[in-house]
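The chain below stands alone, shown as structure tokens; this is the form predicted alone.
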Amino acid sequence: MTAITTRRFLQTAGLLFAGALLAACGKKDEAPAPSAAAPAPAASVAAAPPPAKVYVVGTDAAYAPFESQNEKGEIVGLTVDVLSAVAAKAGIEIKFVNTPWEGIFNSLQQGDRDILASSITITDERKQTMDFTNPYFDAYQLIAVKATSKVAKFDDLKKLKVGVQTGTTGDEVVTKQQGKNSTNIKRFESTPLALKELESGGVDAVVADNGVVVNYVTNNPDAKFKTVSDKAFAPEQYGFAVKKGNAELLEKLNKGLADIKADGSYDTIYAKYFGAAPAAAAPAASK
């Protein structure tokens, strides 16, 4: 065996120590390897946008051609088409829910409905508890009687049995004429039910909004009805109703309504149900 001198030993030891020192320094500069047990950092996930609000629309779907149900149970009619077009222009989502007329105004007050769209005549009394959009339809009261009837004007109804829909303006004008305690006033849940009663002879006449009466008479020729108009009936206008003070929603609806009237969409919808575009609207009489 070759002998190792002290000088050679010290040189060799010095080189080994320096190498170890450099290796140690090198390890300090490196990032520590991730532990197999340590969880990987979670990827950042963007918060999902909140779902768009869907405005619930209350409508009494028994008032053709404005609001009714088709054979599939869908709510259809002029009012439905108009508000749907308004909502599209306003950039809001709506959902129609069939709501009985007797409770429709309470449903708005309690917050169960956001909008009412049910051929609602704008009146000063109703304005006290809800806000209305600009009008979307001009209406007036019309009398329906059998073709053989001698009724020629509203005054002829004073001593006759008259059918009306509960809580409507038709109900109001007949009550004013005959008195609130008159037993000759027959009230029904819907105008078509009142007209059915006229057909069977249970009442002598029905007073209701012109659009509904004309639609029924046209589509039920076997009933052999005729209509009688009277200048004593004040002109009326339908509007969409929102909860009192909901200025933001009211502004959106009015803007959408103005847009569909400006681009001709409203006239197209009107003609779909009445055969022609509406004549220039006459100013409503003060009530």
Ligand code: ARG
Given for the second form:
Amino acid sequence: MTAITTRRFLQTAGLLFAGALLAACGKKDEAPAPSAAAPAPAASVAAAPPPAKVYVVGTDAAYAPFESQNEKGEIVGLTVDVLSAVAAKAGIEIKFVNTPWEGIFNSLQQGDRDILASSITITDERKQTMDFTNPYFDAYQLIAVKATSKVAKFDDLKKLKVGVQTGTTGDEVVTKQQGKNSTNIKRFESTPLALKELESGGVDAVVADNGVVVNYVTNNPDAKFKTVSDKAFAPEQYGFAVKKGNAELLEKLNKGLADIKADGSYDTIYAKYFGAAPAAAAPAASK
Ligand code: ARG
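Switch from the form predicted alone to the form predicted in complex with the named molecule and give that structure.
Below: every chain and molecule of the assembly, starting with the one above.
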């Protein structure tokens, strides 16, 4: 099984853990920090936490560097780190369960998942059927093509074969451009599959989230891809989704998210994956 619990995550993510401890020292907080490093409050000996609900988190773990499986089958990535840190702040237990993108929204509706954490872009359409936390990451669509391709802008894709992951915002923009009935749009179950198809020449381009495209291009130099950006693509933001009306959980998550943004642990996670603080951070600040 490919599930990791908050606790397990905290044991392995040293950096983050240190951040959580610092935060736990700063104010009274129910972060489930083992007592090793922090001066624990006097009563801690007796403080066995009551059996808590474990919130099941659905994620399509084929989306590095946001959510993917490592060699051990554990689900890892920025989304995992962020939500785990949020959960620690919120004092809730979570468990990630690999969930195919195509069924992911349904799994929330059905109650099989309590939270979706899968680089999901907050859109007006999706907001009608689920509730989103505040954003945790900014993104935009990016085009991947062979390094030799003449494609220089989104418009150039109009008559070309384009690969997308089914039902993603990448699918939406290309569908809008080419029309619903276009036979040139090739839809794949995952973004890596679409990119593999580009490698083998089955499509001329792939449109997907920038972070994932850049990650793939960087880690697969033999594929000889390049990326093409276009201002035509609207800014997107990722949020965690909960079942519509689950205000209690939503509030906990939003509070946790605000906490990790305020105490710097969000920035630490961001830097772990992208090597620099988010654009909003002070340019001179170096750690
Ligand atoms: N951000 C895009 C969307 O919401 C793609 C997300 C795909 N995520 C994934 N884990 N496959 O449509």
